[in-house]
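Next up: a single chain in structure tokens, the form predicted alone.
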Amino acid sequence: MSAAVDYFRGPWHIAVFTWREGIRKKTLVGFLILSLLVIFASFFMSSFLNQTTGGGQVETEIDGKLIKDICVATISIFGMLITIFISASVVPNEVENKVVYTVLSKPVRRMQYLLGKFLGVQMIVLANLALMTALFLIAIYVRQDEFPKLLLWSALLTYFEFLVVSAFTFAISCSATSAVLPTIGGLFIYLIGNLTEYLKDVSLRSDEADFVNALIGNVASALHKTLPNLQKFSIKTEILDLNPGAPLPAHVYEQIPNLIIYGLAYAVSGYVIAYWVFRRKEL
């Protein structure tokens, strides 16, 4: 037991250091402040769209829908930008500043170093997601006078979507000396992850009688089964469309554990690739 504690003590200290350094980055803070301002502004924007019914009651459904749409888009866009930016920069920045040489010269293995950096990235992503979600909760609660518990499920799925992109962006960063290429790669992964579902349509529409079409269909089918499909996490939008006080539908409740396992599987795969690349990196 003590050996395991000693082994993970190093990664934990590296994770805490990464988190402290990450939250000080001006670009990261700028993304976060801008996202919080947009979420906060949605509350005031909705006040201009108040509509009254024949009985004179304030219609809050339109306000709530507007706030939800703006907040979901804001969290998805800025949250993903923060995830990609921090995942792409933690390792290359330390290689460029030669901090990694100092760390690895101590009794710290590459596996421990990489695990600590990855955990630190996830701490930053979770902290930013928690802040944005908290303001989202406040905005919905003020408008609908009811605590939107379903938002917590939506935020959970959003994190695992971020986790998948973060893991593969982190893997790319382990082979780079600057954050530019991993950032572009992270954006490409996010784009491909949202288009993976269309590969299934390509494979189904391919004509087996035509060799070229059949080849394209087989390639599309293989990519569809291999690449992460971020559209699977789109049920978070379905959750937010429910009444705030309503229970989760049975089919959605059954999907959540599967999506968590799905996200963890791809995250582990991305981390394994990152370690394989970093282990062969000349430092």
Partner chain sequence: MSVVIETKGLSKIYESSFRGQDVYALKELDLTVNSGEIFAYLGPNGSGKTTTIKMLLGLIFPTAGSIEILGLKDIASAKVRQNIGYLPEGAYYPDFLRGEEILRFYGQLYGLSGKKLETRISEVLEEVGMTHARRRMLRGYSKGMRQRIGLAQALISDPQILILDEPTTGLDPIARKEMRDILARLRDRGKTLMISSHELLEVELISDRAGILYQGEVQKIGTIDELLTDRDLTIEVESASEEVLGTLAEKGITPEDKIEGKLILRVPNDMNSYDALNICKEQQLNLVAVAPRRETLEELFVRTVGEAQNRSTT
Contents of the next structure:
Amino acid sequence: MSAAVDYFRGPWHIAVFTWREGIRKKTLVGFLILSLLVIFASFFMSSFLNQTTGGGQVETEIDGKLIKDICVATISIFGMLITIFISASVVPNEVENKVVYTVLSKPVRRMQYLLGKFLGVQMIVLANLALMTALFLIAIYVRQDEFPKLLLWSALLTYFEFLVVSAFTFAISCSATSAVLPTIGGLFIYLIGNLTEYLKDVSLRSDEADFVNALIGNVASALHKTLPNLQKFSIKTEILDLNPGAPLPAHVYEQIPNLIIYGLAYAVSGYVIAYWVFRRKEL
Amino acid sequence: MKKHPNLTLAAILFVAVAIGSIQGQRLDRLFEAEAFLQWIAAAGANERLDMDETEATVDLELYGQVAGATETLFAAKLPEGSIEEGHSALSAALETGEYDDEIYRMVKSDELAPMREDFLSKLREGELRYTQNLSYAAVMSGLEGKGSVSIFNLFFGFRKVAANFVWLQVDRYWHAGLLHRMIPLMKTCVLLDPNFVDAYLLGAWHLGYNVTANLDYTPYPLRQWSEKHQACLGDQETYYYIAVDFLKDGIRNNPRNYKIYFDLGYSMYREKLKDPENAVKYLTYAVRLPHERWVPRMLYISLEENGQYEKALEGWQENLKRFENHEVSLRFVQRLNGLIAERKSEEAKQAARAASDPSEKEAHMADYRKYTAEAMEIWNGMSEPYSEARKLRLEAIDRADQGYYLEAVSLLDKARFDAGSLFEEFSDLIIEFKLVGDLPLSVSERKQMIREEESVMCQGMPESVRDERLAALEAERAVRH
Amino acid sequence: MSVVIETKGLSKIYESSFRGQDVYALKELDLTVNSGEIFAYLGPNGSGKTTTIKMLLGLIFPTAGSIEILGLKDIASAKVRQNIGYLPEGAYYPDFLRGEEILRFYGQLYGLSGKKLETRISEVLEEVGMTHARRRMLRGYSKGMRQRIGLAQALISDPQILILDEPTTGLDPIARKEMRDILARLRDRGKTLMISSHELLEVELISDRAGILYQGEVQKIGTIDELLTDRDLTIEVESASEEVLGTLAEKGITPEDKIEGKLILRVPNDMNSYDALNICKEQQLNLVAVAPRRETLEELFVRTVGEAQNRSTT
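Given the form predicted alone above, I would also like to look at the protein as it appears in the form predicted in complex with its partner chain.
Now the complete complex, all chains and molecules, led by this one.
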């Protein structure tokens, strides 16, 4: 037990260090401010709706819907950008400024170092998500005067989506020397993760009779089965349409833990790749 | 790990990806089950409300199978009397959230596996219609149809945001007066977000109230028969029914939201289509769902208009129990009591006329006098334009019975202007008295007669329907004579 | 005196990915560092100093050969790591932290905590003379202060071995002197120091042994005394004609420099001093001064590198 505690002590200190450094990053703070601006702006978005439309009640409800949808999208997009930026930069930056030399020359294994870094990234991502969600909660609470607990479920699923992208971006960053490439890579992972579904279309369209065509189809089908599909997390927006007063419906209740396992499995995959790359990396 | 680090890492990676992949497939199965569930919810709402019996034949057939397979299960569970005549137990069980867990269990069960497979293959072939409300999750598990580009994917899961912006454009078109451009965009909007309830409500309101505001009345011979709606559609009606279909889509996609039922029942059927029967139907369902407190009152009013006085009375009394000394409820309770008495007196009079035996006739006449007095007493107990007008009506009937038709007509004429809500009812009665008393009809009354006669035929109306309507009209006229 | 760092046949080859030849960053290096000494690891830029150090720390991995530190082959083991302090060249330390905070972070990585850690922080700060700045943010530090806090982080676990990469580069003379004093003090306290540098003057003043690296190969290695065996005699005379100089050159005495009309002659170290003076007397030269001269490390370095260059070109 104490051996395990000892093993994780180093990673923990590195995580805290990463966190303290990360929250001071200018890009991150910039994105955060931008996302807060959008959340704030969504308050006024409804002014595009002319006041004469509909009865007063319907209008305020469209208002509420607008705020809800825009805020969830904002959290997703800016949260994702923050996640990608932070995951892509923590390791390359330390290699660049040589802090990694001082840390790895201490009794810290590379596994522990990566674990600490990854943990630190997750702390930053979670803190961002929590901050944005909190503001969003307040925004809705002010408007609708009811506590939107469904949003918390939505935020939870959003986090696991971030986690998958974060792990794979982190893996790229471990093989890179600067943060630029992994950042672009992270954006690609997000794009590809959202387009995985099209691979199924490719496999469905392939012609069995033609060898090359069938091969492409089979490859697409195999990729579709193995690559993470971020669209699976889209129930995060669906959840908000449920009745906030009622308990979660059985099917959503079953999907949430399964999605979490799904996200964790791919996060572990990403992390293993990261370690694999970093294990014998020449620094 | 120490000896073969690469091998160990490869093994861990393989296991992790395998878990992810298996979990992905598992989620796909869950999403498929959810899609099936959502489709059942839509088809169930459709069956419960008898909304669409002609167009979605594939859906109806498949739903019939599912409902058949689960009939005994839910029939045993549901309280007695909750299943309506000719409807399945499944659609009754779907109405409120009470049996949701059970329905979901059933949807995933092996028992329904063949139907689920059938559903999925039909969905992929694009044969089903009630699939608009399937979640992205369901849609992305390859259910969108073979090889079609999924609009859901296009928006990266943010189609709801897209729906909002489409709605902003609808709103802009409305203010620019480009009404015809609104309709396709409204449909796009709810396609993007089938749970955008306010889009259904506002869209239908635009169609039913704003788009049609400047359209002229269409004479029946110029109207077109609609098989789907069993009605003759003129310019205005065409839009009313677009709105009705739009709201019905909304109900199928959001069967638990009372607002759409309410708007369909009250704003469309009651206000625009003058169809109290359907108004009562949809408002009844609205009231069964969680609703605002004013919703039942609209149901009671529609019940009264549909002639279901007793049910309306029950409702108002219920309302009175909940909100003590609620003035409106009190007035309606009195009013309905008066109406029930009036109807009883009317029935007694008809019975007396039909009776051949003098003693029996006399008994009916006694009833008639008793109920008339009762009604009179109730109207005397109230003092408002409505009750005054009802009193004048009773008086007028009394005059007419004695042969003083002109006097009766003049009393009714005064009454219909005193209480505006009774204008149509009393105008009809005036025509009836004039016809019976052989008094000359005014121009507008003549016009109304012509319209009534016209209404039995429009372009494309099938013979059987025309005959039916003609017979109904003649029967009504016969009563007047 | 025991050996604390020993490498045998240590090589590092960077494979050229595109048709070229493989690059030897280090060629079969045999190196020993003894306990309690300051070992100067010298070489021009790109000679393989940093490569060696990184391999000692496990940051990069050798292509061939072995490393033993404190008698252990597993240089990533906790025992070795506990006993190595490393100051990388030009490292950046997060400047939003205070001096003591950064030391606390590194101390925690060694498993230090609580009171023990706090006393240790005070000690190392004292040691590097930074007690006055312990609560100041790093962004307010001068370059010398940063270098000293860097040294402090290397010292935090009180390691036996210190590996310092260019510790005095970029510092002003006073800061250099202070750094030098600190390093000498550490040696006196029994630490083993391995200093890579090309600031030869600094190194010469404090180091016990030195190794000169060029193109991945050790050219010379030994104690400073062993290395700087060249003891010359210089004779300063007023002036000499070409003819005289020719005669002197025949005997082995060569002019080395001309300063303000005076000529400095260099006597080869195998020639007896008296003989040299006699030759000058024969030529009737006016003696100004006679002085012994020991070769500096810098001269040795330049000479060694020059020789190596010549070897590789011929």
